[in-house]
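Heads up, the chain below is alone and in the form predicted alone; it's given as structure tokens.
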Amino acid sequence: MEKKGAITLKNINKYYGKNHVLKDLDFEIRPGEFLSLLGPSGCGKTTILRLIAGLEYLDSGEIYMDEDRIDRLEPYKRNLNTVFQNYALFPHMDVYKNIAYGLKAKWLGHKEIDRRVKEAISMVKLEGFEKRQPSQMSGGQKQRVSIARAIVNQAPVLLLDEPLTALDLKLRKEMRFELRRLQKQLGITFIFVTHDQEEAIVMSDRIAVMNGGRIEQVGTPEEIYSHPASQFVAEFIGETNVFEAVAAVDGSELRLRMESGTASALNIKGVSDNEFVNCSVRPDAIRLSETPVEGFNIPGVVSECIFSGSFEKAIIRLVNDKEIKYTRLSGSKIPEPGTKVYVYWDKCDAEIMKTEGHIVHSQIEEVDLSAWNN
């Protein structure tokens, strides 16, 4: 049996008065997968969630649940369910009321109400809980209430607007793998939006990242952290360096000249002889060493060294004042500021991507680092 659940979004544009919020936005959510919307404040990934449940009209576009065109449709006419930030739960009702509420609407029998509300009590952990008042429960519990009250419709899709936001963060933590595991448990599509990294790279089978109403980058949690498309998505998901450089091609490989000096990496892009690039390199990923290492010659010192738990890092500030990131393990071997090193990397672990206009080109250039060196 085929699974039901696609969302397909064809050139939509959405306008706030003058404010462009999508723009020409073209992208297809598989059905039975969990997806995240990702970006900043004001990026415009409410907003598709928004579209796709019919709380907003488009000004151009298509979208699209399987085969059926739904932007024309009722909110209560699509076949999906959105779970809000703030509950929206009825605090005059009971937990099993609350559930309850969508299934009396559609005029169902007692004892079918009954099964699904029982079954999506069992779902979210909330055995016992039935006759409980929001007022009584915690931010936790009342979440879970709202999940229930969403799935036990039995839609193939689940619209989730930050819903983890009001929650502390040992309880956004639970419920991360709580929501994975429903979602896997349920094998419905879900449409996630949040403006946390973290989350949506613990959570998602696929992330979309926004910026400025435009879509940067889909790809599975794994491809946008290893490989960003844009210096956006490598900045915007997790901690990145990124070095601006004139390329020289070498083969298979790049050779880059730096404000802070020289690096190579793979051409993996074909990137052209005196191209401008922006290479990004993950803290984890940086090496140092106490001698320039063949293909590299980036000097710097250790400016700072801070302790976070489980991870060690250290700031290294290279000759054009540059302050890159290193992270090792608690434990490894971390130098101690003022100690002078060289940087260097793995070539495959440096990403090429085009530069995105803003780098004053002429401001790079070659660094005399022979007193450096010596």
Second form
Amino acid sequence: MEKKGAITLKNINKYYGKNHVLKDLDFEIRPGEFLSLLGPSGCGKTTILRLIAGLEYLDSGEIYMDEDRIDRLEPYKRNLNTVFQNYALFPHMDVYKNIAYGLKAKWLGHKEIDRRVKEAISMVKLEGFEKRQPSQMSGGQKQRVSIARAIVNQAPVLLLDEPLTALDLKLRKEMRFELRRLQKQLGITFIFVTHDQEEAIVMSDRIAVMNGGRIEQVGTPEEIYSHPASQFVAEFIGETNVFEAVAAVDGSELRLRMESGTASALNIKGVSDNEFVNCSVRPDAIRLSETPVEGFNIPGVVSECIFSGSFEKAIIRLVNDKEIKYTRLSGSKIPEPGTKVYVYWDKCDAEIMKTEGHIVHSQIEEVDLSAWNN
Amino acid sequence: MSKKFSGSTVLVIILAVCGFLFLYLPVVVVVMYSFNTDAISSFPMSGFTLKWYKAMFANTELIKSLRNSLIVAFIGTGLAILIGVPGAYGMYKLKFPGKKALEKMVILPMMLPGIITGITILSFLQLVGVVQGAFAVVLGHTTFLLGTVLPQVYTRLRQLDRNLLEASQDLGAGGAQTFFHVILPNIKTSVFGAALLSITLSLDEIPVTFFLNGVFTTLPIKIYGMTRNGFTPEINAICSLILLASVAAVIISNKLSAKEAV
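What would you give as the form predicted together with its partner chain, now that the form predicted alone is on the page?
Below: every chain and molecule of the assembly, starting with the one above.
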């Protein structure tokens, strides 16, 4: 039997009382991919997972698994399994019985159950723990049991609800790679809910960034990091500097007029003259020079240098008192605090985002830079 | 190391001792007199004897009422468990409007004076045509025992991680499988504890029984009747035995609840 495991969400709406938690969600999860639902708490990511699992009811919309509509099915009739955040192991059963539970519920034969439970136990490296009670195990071990209990059923889709948050940092980092390995080994769809952007970037084939009940952007970790579709995504994934600007079209480029000076970027998104935009530049894409670079005039002063392990960070104060972040690998030369610098960037490193209807600054005035240039 | 008590500490200790004596001295006296050779309750005791226990066992009417009481207690408790446990589970599992109000209403029978419960059950049973007697008493006891079983089991269920229920469904288990393999094993001691408590409550119940019994006599009603024709030490003897059984049941019930709450 061919394993598929595509999940399609069509026009999903969900309310908790008057609270509209998911808004017209349309979204497809491809078979066999590791997809992360990433967002701040309360953005609706866990609700999506619970809707797919059947633990919540939809207010409107449809959910499909491959070609079959599943949103009206009881949870126990859906061919998918969930790894819960708090593990939810059955406290009155030992490890073996916990893992065998799903197979017993399907009335499989003893031999088949035994073979598959042992296989699952070895997959999560818990050999020798069969007779342990959950209360005698550490968080990481319980986590493995809950994963084994889910994958033993060989469903084509596995839902994981922030499974690593309860673990300590070191274990969390190890488990990231183990989960990734397991997913590749099983070849099934993983839908992974997390609020940890680093976790999502390291593990996922694709990430869906969520905010306020909507999906802001879906893409590979690389796409999301390098080409954030909105200011929210840019700020949520890694650090960034956002400049509010008025655009002027100049051929294939944009000239940006900002409170802190002028700058340039590529016009990929079809911005028109006098449109208000946000320009996002990652701290590692910020460049500094001693004299203005063509197309840029953003003077500033280095106000602080911070050493943080493999990176050095600097804070640069601009003329409008806005502070921006600048990072370099340790060892490269960073200007001393107090140095006057000109900020610029490679035009393709700037992400231009249209500000959707709301204009943050109604007027961005031309700043008199003459005092700084002397 | 010398201990010094302040005036207020001494006062608290004295009050505590008084309270304790007030609660338990009568109980001690009853047990003591059940072994007294003298038929008249008097102190000091004139000697030690077991004859009142012998007399008690020879009193066929008393033993019959004890048997009636046990029958009512066990059937009533059994029915209360059979209705109360699934009822509590339904309240726990389902979300419905008015759930909060229902949670408060189910403990009402426990709070209501027995006389109110007795009269309401009596008028209801008359309405549906059940005559006073053994059957009516069993129904009455079942009703008020539900008020103890349901809240106790419900409280235990609410301590249960809701994800266990969801995990079971997620792993492909239907409602009955989930109930018998995941829920029941995790609440079984509180069910047993509720049953023990119900049996003890049923055994010493007077007001509800009084309205419903007709000629069917339970032990507390029999004892009540016996005291009106003069207090015999047999009553002390049977009270001591009931006391022993009740204390044992309560201790077991508490131990079980404490064990499961971990």
